[in-house]
Amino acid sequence: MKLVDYFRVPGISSRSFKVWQRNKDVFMKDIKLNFLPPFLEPILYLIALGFGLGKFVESIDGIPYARFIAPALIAVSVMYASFFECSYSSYVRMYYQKTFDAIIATPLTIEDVIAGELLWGATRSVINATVMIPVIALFGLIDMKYSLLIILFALLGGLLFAAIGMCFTALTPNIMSLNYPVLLFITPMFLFSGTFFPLSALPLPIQYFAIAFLPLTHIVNVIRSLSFGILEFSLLFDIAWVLFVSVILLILSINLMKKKLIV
């Protein structure tokens, strides 16, 4: 394929929702188990870091530490849910379970299959955010005024990380190779995207790098502001960054997977 072919808008039909529905049905079979992690994780993090470590940390810009990290936990969950769904889980469905082959044998196209996978990955992010928000609200650490906007933005953030995960799925030769992007990309984002301390605490070059190349930085900024009940003009930059990169990577991920599956 030529370089321009990787960024050509793919043909996607409404049949992609059939793939989404298939994954949803599988998810609902173990609904209790699937809802447990997003329910327990914020509680464990808040107890260990927010209230435990928080006793030894001064407030950040007048904000208690537990309240500072609570929105970041939602953002991290958005990242993990969609990335892992469209990397490890999609790879298993594609290579081991041969689910993709079975679906492509129907009137659905490769583009429909991948689009359905991406949409389901974003849905997992929305589910996690929806479960976590009331849990965090029980601790009094979130302003519920813009909670619906957080859920809506979780869909956009989920699409971004779903596309990132799918790109790595298309490029990795085997499932073990997916450990590399987790170690070299996802983990650094978890630590250096303003999640547990402000970006201003880092040297300027790292701050600029995080803003330019780490998507979680923008997800954290938006969700944190919405969680505090604050709408700032600067959020438009974060939203525009996420939207622009999401569109590019969604197109790229579908075309990369199409190339992988055809070959």
Second form
Amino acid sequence: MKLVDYFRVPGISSRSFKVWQRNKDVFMKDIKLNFLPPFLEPILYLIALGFGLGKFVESIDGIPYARFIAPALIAVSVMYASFFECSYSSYVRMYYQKTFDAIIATPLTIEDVIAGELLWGATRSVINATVMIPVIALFGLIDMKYSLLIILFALLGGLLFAAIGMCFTALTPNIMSLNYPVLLFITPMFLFSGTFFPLSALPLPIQYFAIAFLPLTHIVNVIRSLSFGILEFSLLFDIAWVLFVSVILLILSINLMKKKLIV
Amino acid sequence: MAKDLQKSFKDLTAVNSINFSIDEGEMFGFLGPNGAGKTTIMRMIQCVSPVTAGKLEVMGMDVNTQQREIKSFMGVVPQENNLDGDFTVYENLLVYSRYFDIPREEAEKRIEELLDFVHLQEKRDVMTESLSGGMKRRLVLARALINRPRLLILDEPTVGLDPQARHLIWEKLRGLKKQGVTIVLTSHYLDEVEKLCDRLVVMDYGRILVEGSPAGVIEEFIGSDIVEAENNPKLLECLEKKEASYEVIGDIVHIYADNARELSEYLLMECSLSKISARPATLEDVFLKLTGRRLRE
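One more: the block was the form predicted alone; return the form predicted in complex with the partner chain.
Full complex below, order starting with the chain above.
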């Protein structure tokens, strides 16, 4: 496969939706358990960091600490939901459960299967954001004015991290090796993307690095602004960045998976 | 229908320019030792493994360009069970029916029929992981039939099953054949192929060695019977004199015969043998004669 082939737009049919539906059905079987993390996690974080640690933190640009980190919690959850769905979970379905093999014996192609997986990963992000917004609102830490926009943006952010997860699924030699991207990429992003302190606290080169290469930076930026009830022009830069990188990585991830599975 | 079909991996030619043609409504077997290329052919017919060279048509459609159409008319029982472990027996069939765009109502009707067909009604709400090996295999067969296929591909359908389960599967396959379904199977159980298949090919190293009906192939390569006798130099001398066709396998000599009775009498009389036994020749004898007795892999 030549390099240019990895970026060729794959043929996807509406049958991808069947794969999405399959994953949704499995999700619904354990719906109570699946809804618990996005419900409980923001409460725990807000109590521990927002109100506990927050007592010792000066307000950031005039914003109380709990209010500063609340939107970041949504952004982190958007990242985790789709990344883990399309890395570990997809890997298990692909390698251990042979689910993909069973599906491609039907009129679905491998492109359809991967597209369905990516779409489902992004759906998990949307679900998490949707559950978290009202929970955070209970603490009075979010302006609900643009909450629908946050949910819409969670879909885009979800697609981005789904694609990132799927690329690693395609490249990893075994499931254990998926720990590397988590440790070297996802965890640093969790900490250094303007999540728990403003990006401006970091040295300038690192700030530039974060803006250029850490996708979560842009997700945090947009969700934070929207949750403060601010819709500014500068958000278009973040959205454009996310959109551009998403499209590239979605295409790449499908082609990488095709190369891995079709021999 | 395949013409000069070829499949190469990085450093291996798994299928080397082979030709075969399977008629509609027949049961066709692919035999061969491990690594002969059987599964690779199955995967190419299923349109999940691209053809390296040559032409492969399934139901008159090209596997390179009409994958979706071919797959919608085909049922597959893969070598390895790949039931969906996240679902029950019933849900497995229902979720699978959606991949074929079968409307819900129609799917529910078919699932009831199929659960009866493979005797899994009582297990309908059980998660697949708690099924026995035979039940899993039957469920995979039922799943392969959900789209009422015209062509059924079975890659070692009865591997690891007890005799009861094997006979049940055979019975079901014969029933499907009667309904006009074309069936293509691979198997290591040669009695299975001998009993079920109308025609077969024996493959090794990516090539077809023989093609024909089970009886025809046995007749051609072995004769109708085999006489087994204990190996001793005197016997071999005696056989040489009669110009008989035979093979020495350790302590035992296999003598190929068209008339076992005549040969046995000759051996008892002329070669002063005391212990011999005669039996009809089987496909297994042909298989071992053609592909050798050396272990593979």
